[in-house]
Each structure stands twice: as C-alpha cells, then as structure tokens.
Amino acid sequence: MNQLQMDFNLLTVEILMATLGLVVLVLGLLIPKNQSRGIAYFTTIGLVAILLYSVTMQWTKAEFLNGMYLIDPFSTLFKQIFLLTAILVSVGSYQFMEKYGHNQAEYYSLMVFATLGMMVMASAGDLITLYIGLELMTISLCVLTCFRLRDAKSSEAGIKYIILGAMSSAIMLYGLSLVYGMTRTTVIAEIAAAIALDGVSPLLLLGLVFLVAGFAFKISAVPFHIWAPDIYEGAPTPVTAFLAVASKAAGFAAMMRVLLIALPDLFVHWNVMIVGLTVLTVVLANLVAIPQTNIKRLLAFSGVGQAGYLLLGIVAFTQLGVGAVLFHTLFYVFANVAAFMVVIAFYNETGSDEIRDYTGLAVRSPLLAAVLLFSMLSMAGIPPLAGFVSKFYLFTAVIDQGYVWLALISVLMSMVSVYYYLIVAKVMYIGKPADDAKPIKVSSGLQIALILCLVMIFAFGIYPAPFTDLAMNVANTFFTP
C-alpha cells in the first residue's frame, strides 16, 4: 500500500495540472462575468505554485506502471518549459481577454489541459500513453485556435488544424502501430531489445518513416510545415505564442524519447530522413521568411526555421546535441513568447498585425521595440544574446559529428534571418510614426514579463553556465539507463 501511494506521488505534478484546469473550469460557472478577471490570475498563480514544486522533482528518476510513464529529470525540464510558456502566455492574454469579454474559463481550462497533454508525451514510456498525450494536446489547441468565434480567419484557422491536425495524427498512429506490430510491444525501452533481438525488417522502416513524418508535422517541419503560417496568422495571438513554443517543445521531446531510446539501432535510416527535413527546413523557411508583411507569419516562419536549428541535436546523437536542444528550447521560451507579447500588446491598441504598421514603435513604446528587437536578435544568434550560444552548441555537436556542411548551412541561413528581423527593426526605429498614433499603452503586469524576458535573453547569453550546465546534465541522464 506504501509503495502504491509512492508511486502515484510521482505524478503529482500531472495529477495538480488536472484539478487546475477542472477547477478553473468551474469557477466559471460560480463567478460573476463582471469578475471573470479573478480566473486569470487564479491561473497564472496556480501555474506557478505548480512550476515551484516541479523543481523539488529535478532530478527524480522512476517509472510508473511498469515503464508506461517515466519521471525523469528529460521530462521533468520539459515540464518545466511548458509551463514557463503557459504562464508568460497566460500573463500575456489578460489584456486579449478582458477586450475579448467572456468564456475567460474555458480559455485558461483548455491552455491547461492543453499543457498537461504536453506533459503526458514528454514523460511517455509507451507508445499508447505517448498517443493519448498527443490527442489531448491537439483537441484543446483546436479548440483554442478558434477560440474567436465572430472572426472568419480564427475559423478558418481551427478547421485546417482539425483537418491537418487528424490527418498528423493519422500518420502517426499508423507508424506507432506497425512498430508495435513488428516488435510485439508498445514500450520503449523494450522495443529497442525487440529490434535488437528480431532485426530490422521492411515493415518496422515503413513504419519509422511514418512516425518521422507524424513528428514532423507536429515541429512543424518543412514540408510538413503547411499548416503552421495560417494557423499562427489566424488564431488568437497568445495561442499562436503557445503554439510556437510549447507544442513543438512537446513534440520534440516526444520525438527524441521515441527515436534516441527506442530505436537508436535505425539510426543509419532515420538520420537520412532528419538530416533532409534539417536542411529543408532551416532554407526554406528563412527563405520564405523575407516576404512576409504580416508580423505573425513572418514570426511562423522564424519558428519553422527554429525547429530546423533544434533538428540538428537530433542528427548529433549525442549528450551534446540533446543538451543543445534543451538549452536552445528552454530560451526560446523566453524569446518567442517576449516577440508574441509585444504582438499582443501592439494588436490590442491597433488592431493590426501588419509589419508595416509598427512604423515608429519605438516612439510609441520603446518597451515594446526594445523587446521585439533583442527578441529576435537573439533567435537570430547575434551574440551576447541566448541565440548565440545555443546555436553554437548545435553547430559544435553536428560538426563533431562530422556535418561540417550541414553546419554551415545553417551559419549562413542564421545570417539571411538577421536580414528580415532588421525589416522589422528598420520599420520600428528609423520609420516616423503616423501623425495621429497614440502611445501604446502596456499593463503593469505585462510590462513585468516582457523585462523578465529581456532579462532572461541576455542572462543566457551572457552568463549560461548555470543553464548549460543543467542542460548537459538531464542530457546525461536521459543516456544514462
């Protein structure tokens, strides 16, 4: 009995997540419209009241159910990401909600169980409990996406993710059961033994290429990108921030689980195929990324090209890459949703998300530029900022691997992203404002998160040793057995 409630003390982190969001839920329904704000703090703090405790977990190392769930430090520091990103973008939907006007309870409900799905794939031990992670992610972003009732590009923007969203899904589940059905297990650590014992056959690589291309849509790939740009344009912005970071977070961590401890013997095959999407992704993306006049797209394909950079821990192989990809995700979050925040804030006093209406933002709201602007200076890897030093673990570990060329591939498409994040810049700081535009007015309380970030950006950069530090170490544990 002792041991039956010490194990389930090991999903107290998930099992909280649950009651917050059921709880928020209800509040709804007991709490006058007038005093719907109170739902959004209650929120914020319980996130972070779960954030804190999730630290006491760092370095637990158990399973649950027989392997089916893991709790281990990669999980944990994935968790940790999620709700970092919950909680920035919960603080920066307060001022979108109270324009919005109702329903603030199913919205802050779903961006929780929303993260808890996230936590489900990050600690997932087998392929069934990976799924149903999966799906509970996917069916509260949909609703999220078209959270926007009244408006024709919201809409538009949830029916192509439920349609795109199934048919990833599909594709999945497909590949997840031919590897079942050629390995007889859906556990992951077992299903390296099977591979090793049985051999590889014809029907376990159809289903590995399934499975890559069903991770791919969810990291948003290229050229499985093609939901990503409508969907961030369309949905609500402070979806699109939680979009950006934390379901890619949460299919990068599902993918690296599946390919780096399932099947690390079809590494010669799935290398190929993730090499390709590396390169596709990280040119075509900041490619297509110059063009843009909306501010939304163009900060969709930056995050395309971001998932490329994150691709190239994954080509590594190695305790170095991994932890690349974890310190690349972890300031992302503070990085990303900094950009998203300023959007928000901009898009609450204009209602545009034009590029060309930031025309002197910096007069305006020099907050907000300085924000915008060391935001994705930093995605862009110009140092002293946090991008520099993640993006050089990355080029280290692939050229330690030998892919020198992929490396500087992926130099050179960080200096074409430098090019249009300065599009914005130049808009923001030489360009005159309108004779009519006001200031834009910031919240205290957002005012405070876009400085944490800033913060955070050039702690990271200047300073990472703690970061990396930890980085490398849940890395080295994630290797070890």
Contents of the next structure:
Amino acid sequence: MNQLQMDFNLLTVEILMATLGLVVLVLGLLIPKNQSRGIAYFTTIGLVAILLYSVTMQWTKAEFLNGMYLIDPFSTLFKQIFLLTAILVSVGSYQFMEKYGHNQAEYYSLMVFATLGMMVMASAGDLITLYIGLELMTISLCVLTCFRLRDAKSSEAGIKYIILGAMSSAIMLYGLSLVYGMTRTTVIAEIAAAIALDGVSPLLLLGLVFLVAGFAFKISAVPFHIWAPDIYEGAPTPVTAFLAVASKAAGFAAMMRVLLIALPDLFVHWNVMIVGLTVLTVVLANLVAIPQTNIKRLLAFSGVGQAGYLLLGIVAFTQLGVGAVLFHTLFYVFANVAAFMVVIAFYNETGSDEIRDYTGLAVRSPLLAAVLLFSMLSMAGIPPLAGFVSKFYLFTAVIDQGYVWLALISVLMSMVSVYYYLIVAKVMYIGKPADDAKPIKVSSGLQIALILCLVMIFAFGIYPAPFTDLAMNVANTFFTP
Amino acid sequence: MAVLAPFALAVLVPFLYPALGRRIGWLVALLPFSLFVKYLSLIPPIMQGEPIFINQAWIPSMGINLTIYLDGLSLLFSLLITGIGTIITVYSISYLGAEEALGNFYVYILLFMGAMLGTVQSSNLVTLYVFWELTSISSFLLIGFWFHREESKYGALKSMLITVFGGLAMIAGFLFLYLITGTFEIREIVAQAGKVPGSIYYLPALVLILLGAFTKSAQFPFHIWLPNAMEAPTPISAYLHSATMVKAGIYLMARMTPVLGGTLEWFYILSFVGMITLVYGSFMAIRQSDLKAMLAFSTISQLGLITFLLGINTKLAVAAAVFHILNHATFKGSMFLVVGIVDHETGTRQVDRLGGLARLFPITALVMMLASAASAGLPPFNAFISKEMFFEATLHAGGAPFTAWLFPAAAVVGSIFTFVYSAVMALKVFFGPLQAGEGHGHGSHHTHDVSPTYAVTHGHDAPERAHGHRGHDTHGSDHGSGHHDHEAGHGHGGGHHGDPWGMVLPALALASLTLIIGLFPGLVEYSLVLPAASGAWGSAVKIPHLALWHGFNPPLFMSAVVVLLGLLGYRYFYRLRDVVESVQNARFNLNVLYDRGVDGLVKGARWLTDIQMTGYLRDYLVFISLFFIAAVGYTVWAKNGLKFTGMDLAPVSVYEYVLAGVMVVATLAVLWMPNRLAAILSLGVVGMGVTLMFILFRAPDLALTQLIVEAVSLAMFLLVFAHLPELKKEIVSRSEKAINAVVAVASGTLITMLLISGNATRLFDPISRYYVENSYKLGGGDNIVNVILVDFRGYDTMGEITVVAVAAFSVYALVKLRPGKGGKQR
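With the form predicted alone done, generate the form predicted together with the partner chain in the same format.
Next comes the full complex, this chain leading.
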C-alpha cells in the first residue's frame, strides 16, 4: 500500500469550521439566554476569520488521503463562496432569530455544520466523501428549515424537505453505487481512467441518469425543482437565503467535479440530459415566477431560473464555461442574499412576505428598495450590473460551443424575467404607501451588509476584470490534474 | 472619458443637494454646457476626418473594452445630448417646484445624460448595449417620477418592458454579428462588412438588431410605449422621448448602415416600417386632444420619417436623415417646452380648452410659431430643407416599380397631416378667443388631464367636443361658446405674470435655431451634417449644397401640395378629426394587444403553476417519480441497459414461494386497510416474512437483527398512534388513482429489474472472496464476520462503538431532561 498522504495542514479550514460549530454549540449551553446575541456575533466573527484564513490557501493545489479529498483553487473558491453566504446570512439572522427563533446557539452551529458539509462536497475527491458532505449539509438544513417552533408552514416545509431530500439522496446514492460497480473505484480521478480503459457500459449510463437526477434535485433544476418553492416559502427566511444560495452552489461544485472530471467520457450522454434540464428550467421557472404574489416564492422561482443559466456553463464544458459558472455563483451570492436580507428586514418590521405589502417601499426605506431593485435588475441581467456580465459569459460560453439556439432561448426567457422583476420594482417605486405605513427601521449590521452587497453588485458589473480574472484562473486550474 | 463625468456628478448630487437646494440645477446645467463647448471644439479635427479614439480595457479576458470613438455621427449626437441637455436643465429649474424630489430628478437626468453619451460614443457593441439599457432604466425612473399617478406606473412599466425586450433582442443580434466577424468592435466589424450580408446569420442578426432599434425609436408597431411615456415631467419628455433617447435607435441604424445596409431586406424592412410609422403617427397625432399626446405621435411620425430615409439608403437620403435628426431636435424640443409652459401656467393641455394664449404669453407664442412653422416644413426654416431632401430621396429610392409612386405619395400624405397638427398647436392654442383652461396650474401636476391611451381619450372627450365644437367646423380656431366661462382671470390663468422667463428663454434659444439653420444652412453643412452622413455611410458623402432654393423641381411642387392641402385640412380640422376617429376603431388597437399579451402571459403562467405546485407532498412525489422513471426507462430502452443472463441462481424451494406469496398479499393489504393499526400490522407481516427468508437462507444473525428492527418499529408506531388524528379516507379521483398506480408499479418494476441486472453483471471478483481466503490465514479466526469486524476493519468498528456510546449518552440525557408532570418548560 502506498504511503498515506495525510498533511492535516491542508484541512485547516475544515477543522476550524468544525471547531467553530462545536464551540458555538457549547457556548450556547454555558451562556445565559439573554446574552445570546453574543453567540451570533461570535459566529460571524469566526466565519470572517476563517474566510480570511482561506485566502492564504487560494492557489494551493494538493491531495489529502490519496485523492479522496482535494484542496485546489476550485474548491477553495467555492468554500469562500459558502463562507461569504454564511457570513451574510448570519448577519441577516440576528434580529430575525431573536424575534422568531429559539435556542440561537443551535441555529448558528447548525449553520456552521451545514457550511462544513458544503465544503466537504466541494473538496470531495471521492464519491463516498461527497455523499457524506451532502448528508451533513442536507440534515443540518432539514433541521434549520423547521426551526420556527409551532409555525405550521415551517414544520410542513421541514417534513417536505426531509422526505424529498431523502428521496433525492437515495437516488444519488444508487447512482454512485452503480458507478462504483462499473468502475471498481470511488475516487473521482480514477473513475475517468477506468472508463477510458473499459469503455462505456449501459449500466454506467443508468448510474449517470441517477446521478444527474440526484444533482438536479440539489440544484433544483426543473423537473426536480418542485420541492424548492414550498420549502423556500416555509423555512425561516435566513435559512431560505442559505438554501437558495449556498446549498445550490454546493450542488454545482459537486456536479461539476463529477461530470467534468470523473465522467468526461460520458460527455455526449450527460450533455443531452443537461441541455434538457437547462431548457426546462429556464423556460418553466421564468414563466411560473410571473404570477407569484409572495416575494419568497418569487425569489424561489427566480433562483430556479438562475440554476438554469448556471447549467449553461456545464453544457459548454470548457474552461470559459466553468469560469462563467464560478463568476455567476460569486455574484449570485451578493445579489440573492441581498434580496433575501431585504425580505428579512421587511418581515421583521411588518410580518409580511406579500409583494403587495411592498407598495411604496422606496418611501418607507430607500435603502431596502434600492437594494432589492438593483439585485433584481442584476439577476435579470440588465447592465451595468453584475448579472449582465455573468450572463454574457455564460451565453458566450455556449455560443462558442455552437449552441446558438440555447443561448437564444435563455435570452428570450431573460426578457420574461425582466417582467416579474419589474412588477416588484413598480410596486416599490411607483406605488403609494398605505396611509398608516411607517418608515422601516433597518439595524445597522444589516445596513452594512446590504450596502456591501449593493457595492459588490455594481463593482462586479462596472469593473469586473479582477473577478473574471480570478474565476478564469481558477477554471484554468480545474482541468489541469 | 468625458462620458463618465455625468456619472461622477450624479454620485455627488445627493451630497450637494442639501447644501444648495434648488440652486443645484444651475450646477448641474454647467456640466452639459461645458461638455457642449468641449464637443464644439472637437468639430474642426473631425471635419478633417480625424476621429477621436480612446481605449480603456474593461473585461480584457473577453475582448470587451470601453472604447470611445468620436466621428461625425457620434459628434452630432453628442452635441444634441449636451446642448439640449443644458437647455432642459435650465428650463426644469423653473418648471419643477421646490417641493419635488429634486435630488432624485437631477441624479436620474445625469445618469441618463451619461448613458446616452456612452451609447453614441461606444465603439464596442457590448458597451453600447450596457449604456443603451441604462438609458431605459433612467427613463423608467423619470417616467415614474410623479409616482403617485396610476398612469405613471402603467407608462413606466410599459416603456421599460418594451425597450428592454428590444434591448435583449439587440444583444442577441450583436452575438450573431460576433459569430460572423469574431469581434464586438464596431470599427473592426465595419472593416469586415463584406462578410456580413452573405452570411447565414445575416437575417437573424438584422431582424434582432432592428427589433432593438425599432422598440427604442418607437417605430410601428412598437410605438405604443411612447404616448404612455409622456407621463414624465414635460422637460423629460422633450429631452428623452423626443430629442435624444428615442433617437438612439436611429443612431444604431445609422451606425449599422455600412455593415447591414445595402441589401434588399434592409431596404424593404426599414423603408416600409418607417413609411407606415410616418403616416400612421401623423394621422394619429391629429386625433389627440391632449397637446402632449399630439406631440408624442408627431415624434413617432418624425422618427418614422428618419427610418424611412435610412431605409432608402442613398447618399442623399442618409444626409437628409442626419440633417433631419438635428432639425427635429430643434423644433420638436421647443414645441415640447412650450407645451410644458402652457401646462404649467394654465393647468391643462387639452387642445379644446385652450385658445388665444398669445395675449398672455407673447414670447411663448413666438417660440411656438417658429417651431411649428419648422415642423410644418415651411420656408425659410430648417426642416423645409430637410423635407425637400426627403421628397427628393423618395423620388429616387429605387426598388420595385410600385415604390416609385408609393414612397412619394406616402411622404406627401404624412407631411400634410404634419402640417395640420403643427398649425393646430400654433394657431388654435395661441390665437382666437382667449381660453386658459380651468384653474391655476402652478406645480399642481396632480390634476393633469392626461389620457394618452386612445380608448380613454375617446371616452371622455367625445361628449365634451360634441357639446362645445360641433357646428364650428367652418372656423377651426374659433372656439365654441361652450367654453366661454374659461376666460382668463376666472381661471387664474397666467394673465398676471406673463411669460415665465426661466422657461421661455431656453425654449426661445432652441427655437431660434430653426430659423438660423434654415437661413444659413452652410453653418452646419460642413461642420456637422456631412461628417455625420459620412460616418453613417461609411465613406465620404458628397451631396448638392444644402439650400432653401433649388429651382422649380418636383420636391418644390410636392411642398406646395402639402401646404395647400394642409391649409385646407386645418380649416376643416374638426371634420378631419371626426374622420380620423371613425377610421381608428378604438376598441381594437395595439395597446389592447399589448395589454392582452401581458394578461395572457400572466394567466398562462398561473395555469402552469397550478398544475404542478399543488402543495401536496404526494403530488410532488408522483411528479418527480414520473420524470425520473421516464429518464431511467428511456435509458434502459435506448441503451439496452439491462442484463438478465449469466446469473448463478440457487433453486427456489416451496417455502420460499409460499413466503413470497404471503409477503405480496400483506403488502397489497396495507393499501386497503381501513385504519392505521391494521395497516401497520400488515406491514409487520411483510417484515416477518423477510425475517423468515433470512432464516431459510441460514443467516440467523441477520434474522435476529431484522426481528428486533421490526419489533421496535412496530412498538414505536403503536406509541405514536395515540397522538395522531383518525385516518381520514381522502377522496381521490379515479384518474389520479390510476396515475398513482402506474407510477408505483413502474418504480417497483424498474428497481426490481435494476437489482436483477446489477446482480447479473459481474465485472470483477467480489471482495468477499478475499475474506474467505484470508480470514483464517491473516486473522486467525473461523468466523469470517468476526474477523472482519475486529481485524480487517477494526478502526471502523471502534468508530461505530464510539458513535453508539455517544448515542447512549444522549439518550440518557434526553430521558433525564424529559419534562416533569407539571410540564416544566419546553
């Protein structure tokens, strides 16, 4: 047997995360209930510190345990994306959890563990490791989803998430086992070699179908999206933001690793499936978003649509495609979490998630309205905001591969998406607030986070070069072994 | 990088506004003015054919740069944007009351200015698109400026939807151009222009790019947003929706002429769309009773005229087009400003409630006379020259034989209507008996009588007109007696203060240009018109001198016809308007189409939502399973994925058949049991069957495990049941049941087949053989399972033990924490 490669320094980020989660949990038991704000601050500070530390590993490329765990720029960037989301969401949770939650330490520690699960998914060099990360994430999120005690919607969402999540996990696991059965290995790098040697067998293709379906669940691509809107609506809003952004990003990280690195020889086969998923997702999600009256459901469907655009990068199967996915995910963190933070702030004051109650928000809180407007316009792909640049990359990536029609459908559906985003904009900006409407107070922590997001949405759009360079360089290292 | 200056100032305005208050308008006006002067200073080098070129990397990895390219065409537009921008800003200082959200207003207008300059100066299609959409956004914000009005909302949303739709089509078209030429740089595309028309991507690129241009420039049938956009404050309408923004589409077409032009498709699409827009717009303008709506349609028709010229695509036509862009901005801009003054001072814009205002506002009347004379195409004003060129161009358009008479005829018809409404705006409003609307309009914009949609206009205006004007057709400008109570003084009209100078002077400055350019066309011929035409044509353009007098020729004859018939039309204005209204059926028009389209989209989307998002978990499971089975089933069928041969199976004994039979029956029984208890017991039977199977296969340890699991789960079920409500029989439709049955059977079959097939496929030796061979040799034990647990996988076992221990601790903790009888706290 070879020498085991076990340089634990490579795992510093993960170890720190696990430690943070445990410390937060224990702190919650030691600290009196009325001091729980401190735990929230502690979590945020801890996450920021870990994010800063992860920068030192930005370009590290190494293996742990003979390829079972990979530390490369690709996974590190994704880890930073998860951390960023977790930081923003934790800031967005302060008031919300104080008002509607209970047992804050458990909440924050579950969030940290879910993030850890995502990190494992992004770094997994082995199918089993990947699955463990996936389960750690899913189970933590299940608990978080029904974290609002005695709220029927939250409980319902939790049950739905557990059952549908278990189903998707089962499907994925079946696929993993079929792939293992056909290739004799679970190590991602070795799978590609085995397939290159043995050729493609029908059972392997079946395994591929299972895998793609399992991943489609995680990234909520149509027709496996169906869990998303109900659960997004029912879950506590900070959790929804986390689900919508980080868990989706983790799904993409794992999916890209498996499809592009482990199964490149099956490209012709999975490409058909992904193209199908893309078309269904982009078309259906954008149409169905139109009649939504609940802002969380609207954002859920817009998020499903965004997953469709991200799939374009996988369809392209090029360095540009991967870079575009990375860039889009990075921007999407800011745009989408910003939108959800507005929803949180609004809910904290008014207790409503209905779009019609947003009437005249521009008067009641110019900051909230501006952030929601620009994050939505950005998601619609309107220049000069970030979403335009990333969509432009994604479309160019597929057009370079000859999928002009696919890009055209996506552009057409972007037009549709402008419609439902604009409806919200219309309500906020050119609607008259109710006579008894009060200005909405936003806590200073949330204000800072919102302004940060807004700045990033503009920065990504107006001067994207540093971010695109980062994404492209990371994508560059992704394909080189 | 002058393009960025407005953005920089826009960022500063919110900080300066509190300190400066209303005076900030002057500061803002200084910026376009200094830019205007700067661009004027650039005329000499550009006349020499030395365009200015600045390159700044933006997204280098995609080859997208912020390139500024200033040739004659861009310079003409830049001058219009900054020049009229200065006038508008100064005008709006008086126009907007101090209580309005002035800070926002100036931010938006600066944003727009920067975006517009960026659009016309970008030499990269992607950056052009970026600025292009930014103009749409700032237009959205400015239309919604008076946000409390319902029409503002409708108008803002509509204009944004249509122009953004067009913009996205346009970027798709740009992508096609990129596929043909491999670059987004306009100059590089022009250099490869020869490749474009022959390409298979030519037609999609052309259609998509024109969609962008037509929606922006309000060409038929996309013009419907412009009348609604008139909800914006009047200076904004003058600036965005007449002088500059709507000409972005025209700019794009002119810019693309060397690349896309010169083909039959270009010729027919542009000339026909332009021609229809010209005639239709001027025709519709007549029937509007709101002065601003009239201006909206007149703008549409003039934009159509320019498109028409670009479609004809001869050197003369292109020169006429760019000249008319300049002229139209001068006369239409001043007409808007005058209407703004009238509205501001009298509180109404209804043609039928206004008359004789020249007595109150003599200078305003003068401005309107100048502007509308130009608009009507009278000599010696500037538009007369461009109109003559237009007539000349239509006479030599080429194309099919029928265009030789159709084009000139349409040009004349459109011009007649144009003459009529120009006359109405000048003579009807400012002369004749004095009427100054009702009430005083200072800043009271809430009372505006705005109704740009035809249906509404028709509905509320017709009765009044019938009451006031029928029978007065013989003398259009003489107003009916029905309105004599609106005499000045009564309505607190502007009589007391005369011309509002803050607004009149900027308007006068603009209007005087119509006469200056008309009398001295040489001033602009070499400095602006020819360089701009050359920029649009792609190479130097030489045309006969711009002049008022070219001798007795067909265009002059056409002009004479226009004037004669136009005068006749003005004399019988009300009769003409009745005819127009009877032709235009208000019940069905393009607005209805738009409204229905939006409505239908929403309804369709709702239907699509309802069929899948039922909220029931079981429906979701069915939905997902269906797709999944379809995907797996298809793969199995298409790839022949299953293998059922080559298994080494043990013979099946009688017991096994019996047991299997019992399990099947028990499973089916679960479905039909009336209550939970019976169902769970049936399920228990299945579990016990499995246990017996294990015993039959001589696996006592497994059987024991299975037995414990069964017993414990049964016990847990029974414990929980006490807390659950009665099992209700749910009514499920037959078809739903059928679907459920199909999905269930299909999933079962699929999984069974997969299991069999997986068992039949053996690519390599099972790992179990290793243990069989080595457990005694290496582990020293006969019981293979034991050896595996404690030797081969000792670390795993230790981990498992730890987990079990931790679980035991937590169970203990949970038991201890159980709330007491009094129900402590949760």
